[in-house]
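The data below hold one chain only, encoded as structure tokens and taken in the form predicted on its own.
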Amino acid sequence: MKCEICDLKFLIKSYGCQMNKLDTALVSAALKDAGFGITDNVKEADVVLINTCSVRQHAEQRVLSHLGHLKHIKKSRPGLVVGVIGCMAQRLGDKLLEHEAVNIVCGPAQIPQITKLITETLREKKETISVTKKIRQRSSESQTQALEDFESTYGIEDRQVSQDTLPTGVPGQAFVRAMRGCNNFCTYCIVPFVRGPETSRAPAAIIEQIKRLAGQGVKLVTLLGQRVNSYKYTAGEKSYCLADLLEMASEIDGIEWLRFVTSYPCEEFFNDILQAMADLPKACNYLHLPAQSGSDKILRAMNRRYTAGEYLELLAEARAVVPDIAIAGDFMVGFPGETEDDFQRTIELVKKAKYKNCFIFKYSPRPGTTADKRLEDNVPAEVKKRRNIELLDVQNKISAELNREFLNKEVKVLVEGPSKKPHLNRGNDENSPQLVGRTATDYIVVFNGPVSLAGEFVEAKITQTSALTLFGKLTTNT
């Protein structure tokens, strides 16, 4: 019998965080394993999947804009199947099926079903939805096992690694999920309502997956979790935390760097993790620790369970245990009730924290969250925009100052590949392509060199710096 999908191609577009990037890679691997071809050209695609994010309104608007474009394409190609997967699918459910372009809606917990959903839709020409009905209930044992099997099977493909098959899309690197969901319920955040309660994966499954990745040439593994520093798994009388995972993964031959994101500012396991970073050569001295605000009043309104002072104490502790640690932060401006005084307190915290970089966003109400239900979005859009620009300017000056400390120093870099945004040549070999890579502490380094270095470690001497980038000259391969 002829394979009904072997000549079909899919295109997948991903928005959002590292979790979504990982899910996109897993889905891509599953579809290719089932016989689908992959394309980046919508004109060649029989199936288009959009992996969605609901954390900010802007992300959802981009998805809706993309669906509007696909609706016009389907007028001339009515057989095109369009699926929306991920957080937005879980949040909106049936409402998405009302869109003329959409055939499939699939939540994050249902991605192991994606091949089945697509083949049924192609065969039966009907709309299909699969989401979690009661998202805050613990998953059934069968659903948990299905997710684990899917993760373990498609977390890495058993053939030569290429840029489109790795769970990061970057040669030599991979994401590995340590835990799913979140129990924090920050008032602005939709994640607990689209990803469900926290569930930590078994250490044995995580370590086995990393071993397979190492066997396929992966050198850097990033452990993922919504608040990954709260990872906890109990097996018999033994209880495992993130520090244990780092130690176990460090023993795997081939793995040279280990990172983890994202951490929540709390004392739980914090010192254990810092000590692991200090003791384990493979654990990168990089910590992403979102603060969100420097105002205690706003932190309480956000249900962030720490004060600005306590947050700064955590940073001081991190720098005492790991002196050369690089720290990144997240901030939200324009949260309901944020005054100019509250905003100035955030600026003060940023100046004291001295982050290597910050991710700064304007608050947007997310339907279903406590902030949307109980707090008026009363900071004008123009004020949010001004505060966003002002805080970015403060951080850029700090980043530029920290980056200048690298001038004339040699750094070890894991090469990602050709730069997607070519910079002006900074005195390097114009005949070689411009490459981009990162240091163990996540500093971006741009230099000229052969594309064959993608996925390899090199040494580069830093010749110029900017607020966002280190510019170097290739010295030797390590």
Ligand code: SAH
Given for the second form:
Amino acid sequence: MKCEICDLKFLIKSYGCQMNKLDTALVSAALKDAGFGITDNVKEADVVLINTCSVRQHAEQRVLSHLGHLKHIKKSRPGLVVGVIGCMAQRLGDKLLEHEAVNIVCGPAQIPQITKLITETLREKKETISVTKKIRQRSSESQTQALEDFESTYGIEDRQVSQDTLPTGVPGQAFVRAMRGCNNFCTYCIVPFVRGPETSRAPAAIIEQIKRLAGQGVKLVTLLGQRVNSYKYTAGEKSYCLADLLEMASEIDGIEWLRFVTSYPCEEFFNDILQAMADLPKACNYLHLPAQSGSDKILRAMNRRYTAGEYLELLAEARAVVPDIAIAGDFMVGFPGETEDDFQRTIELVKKAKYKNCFIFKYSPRPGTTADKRLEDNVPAEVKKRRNIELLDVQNKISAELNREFLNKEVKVLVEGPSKKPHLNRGNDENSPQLVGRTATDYIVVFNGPVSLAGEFVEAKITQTSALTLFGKLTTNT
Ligand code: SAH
Ligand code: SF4
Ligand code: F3S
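One more: the block was the form predicted on its own; return the form predicted together with S-adenosyl-L-homocysteine (SAH).
So here's everything in the complex, that chain up top.
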């Protein structure tokens, strides 16, 4: 009997955060295991999966325009199966099935069923949907177990088989989930509604997964959670926090660097985590600590449970315990009621914080969130745009200054691969490709070298810098 999915190929595209990318890697691994081939060419694909994000309207618009394109393709290829997975699938559920292009809708908690959903759709030519009806209810044990099994089976890929499909898509690196969901309910945020309640995975499962990844050549593991610093797991008498996870993971041979994202500004466990960073050579001195705003009035309206002053105290504590720590931030401009004065406070905070880099977003109302229900989106689009540009400009000057300190210094870099956008004006040598990598503290370094270095540690001497990038020359191959 001919295998029903042999010779069939799937294409998968990720539109979201690291969590979303990790899910993409898990789904890809599961489908390959089931016998599907992978392709990045839609003309060759029998199944197209879109892993979606709902965090801002723009993220959803990109998905809708991708679906529009697929609808057009399906006019001449009606057999093409299109699946929408991830946060937007959870948010919109069966409304998505009304879209002409869509055959499958699968929420983040249902990804263990993805192979089944696809084969059913292919076989029975019918639409399928699987999302959690009451996402904020504690999930059943069988559902949690199914997610755990899926994660531990497919979170590990054989590097020998395929270098380009390791869990982060970058050789030598992997994302490992420490926590699922979020309970924080920042008033603007959709994540608690699409990812469900906050739970910490068992440390034994996480450590086992990291050991297997190390065995397959992974050198950098990034632990993931929406508030990863609040990781807490109790087993019998013992309670584990993120600092314990870092310590246990540090003992694993082969793992050289450990990072974790994203942290929420609060005192609980903060000092322990910083101390672990200071004491454990493998724990990278990097902290992503979004502040969102510098105005206490806006922070309160966002349900962020700190003031700008308390936030700065946390940064001071971080720098006291880990003197060379690199700190990244997130900010939102144009939250309802944000006045020019509130915005100036954000600028002041950015100036004081001296971030390595910042991600800046324009507030986007998300249906069902408290901010959307109770507050009017009353900052005009052009004001949001202007504040975004202004804040970015302030940060870019700081980044450029911090980057200049690297001039003529040697840095250790984990090579990711060829630079996607070669910087032609930076002395690019056409005989060897331009590679991109990152330091332990997440600074981006661009230099020329052989592609075979992807996934390896090298030393580079920095010869030029810009606000976003360090440019260097390969010195030694460690
Ligand atoms: N859990 C992380 C990240 C969540 S989403 C945290 O708490 O920091 C990533 C970033 O998207 C957030 O830090 C925030 O700056 C931004 N964001 C979230 N919801 C948004 C919205 N409705 N509009 C604009 N930006 C948003
Ligand atoms: Fe969203 Fe806040 Fe949770 Fe982050 S901590 S995921 S911003 S609700
Ligand atoms: Fe991530 Fe977007 Fe979902 S930020 S958790 S993919 S809403």
